[in-house]
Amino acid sequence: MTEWSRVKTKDGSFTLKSFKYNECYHSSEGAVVESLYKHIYPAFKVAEKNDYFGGEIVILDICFGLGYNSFLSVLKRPEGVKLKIISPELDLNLIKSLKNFDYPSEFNSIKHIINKVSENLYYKDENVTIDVQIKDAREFIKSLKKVDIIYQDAFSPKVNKELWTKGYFEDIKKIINPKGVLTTYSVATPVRCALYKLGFNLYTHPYENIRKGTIASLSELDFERVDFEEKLKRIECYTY
């Protein structure tokens, strides 16, 4: 039985629609555009400011999905910096199918990495490690130590609420580098409220070519701040 259908997005890249969750893995704006502008560009800007966290960036990719966030991180890896990408994912069949997925032509240079991840759930060379674990993200993150960047890119709270709760973000707070950054497409009030209550500073990205997302950090960042204090004067702050 087919588990997904292929969808072409606005930037020409393809994504999939999950029949289980009745959602696409990316917005209609574009799989590549969304990954770059909502996750990789802002996250790597923070990493650059922090001198690339000592020469190695540890990235937690929630959840691996089609791998756009992880693979584009490899393509955009700063020279001289090592990447260690760890990612939980529940759908083994999806990962096994990635070697046949129709990625954009810019991915051709890392086709050997995509194939290894698809076949073995793992890839390693002198600069890049990708480790995909077929595990529940909620339990997986409890086994981790410090990570520098978190791509919070699970299906939406509407269909996957367990990866957006205040309790979940409490566990995230325990493992994120105090100077690190969490990026997400979500601007949902309960999501921002949970992060705010846990002491995260909230920002949005400066790019005009894509809908706003949320950037969160325990440190001060050079992005447009979300004035959540002002918003609390108008709404009730609640979490999932």
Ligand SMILES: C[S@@+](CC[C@H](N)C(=O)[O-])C[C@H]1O[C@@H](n2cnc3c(N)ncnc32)[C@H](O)[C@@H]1O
The other form holds:
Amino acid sequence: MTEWSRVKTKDGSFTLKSFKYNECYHSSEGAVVESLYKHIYPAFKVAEKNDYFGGEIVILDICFGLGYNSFLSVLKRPEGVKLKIISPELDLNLIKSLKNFDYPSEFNSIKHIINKVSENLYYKDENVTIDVQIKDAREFIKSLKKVDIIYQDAFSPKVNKELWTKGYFEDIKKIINPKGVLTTYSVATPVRCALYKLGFNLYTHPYENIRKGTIASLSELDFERVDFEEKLKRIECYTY
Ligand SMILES: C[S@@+](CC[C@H](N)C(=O)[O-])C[C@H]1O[C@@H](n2cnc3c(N)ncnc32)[C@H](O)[C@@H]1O
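Any chance you could show the form predicted in complex with the ligand after that form predicted on its own?
Let us now look at the entire complex, which starts with that chain.
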């Protein structure tokens, strides 16, 4: 049974459209552009400010999907820094298919990593570990200790609500490094409300070439702050 169709995004990179969720895995603005500007660049800036968390950054990639966030993190890995990437994903068939996926040519240098992850759900060398677990993210995160960066990149709350509830973010709060960062494409009020109520500071990325998302941290960051207190004078704070 066909589960996806291939879609070309505006930056030339391909994504998929899921028939089950009736959504694309990435914004039409570009799979690469979205991954870099909404997730990796802001998150790595925070990591840099924190001396790369002692030289090894633990990244939780929610969820693996086509692996753009994980693979581009590897391609943008700061010199001398180790990456430990852990990622839950429900769809084993998707992961198995990734070795044949038409990634942009800049991924050619990590083709051996893509193949290993696709075949074994695991890759390790001296600088990079990628560990994909075929598990429900909600349960998986309860087994984790401390993570520095979280790419919150599930499908939209409309179709993937379980990964955007206040209860889910409560579990996220238990494992995120107090100096760490969560990045997401979502600007939805209930998502921001949940994070805000849990004590996260909310920011947006500085890039003009792409729609805003949300950057959340328990610490103060150097990004433009989302003035949520002001917004709460006008709206009710509700969560999923
Ligand atoms: C928008 S895609 C992720 C895109 C991915 N970050 C990338 O860069 O290619 C969302 C993924 O979440 C997975 N998913 C949805 N609900 C899940 C759950 N409860 N636990 C684990 N994975 C889930 C879907 O199978 C899908 O692959």
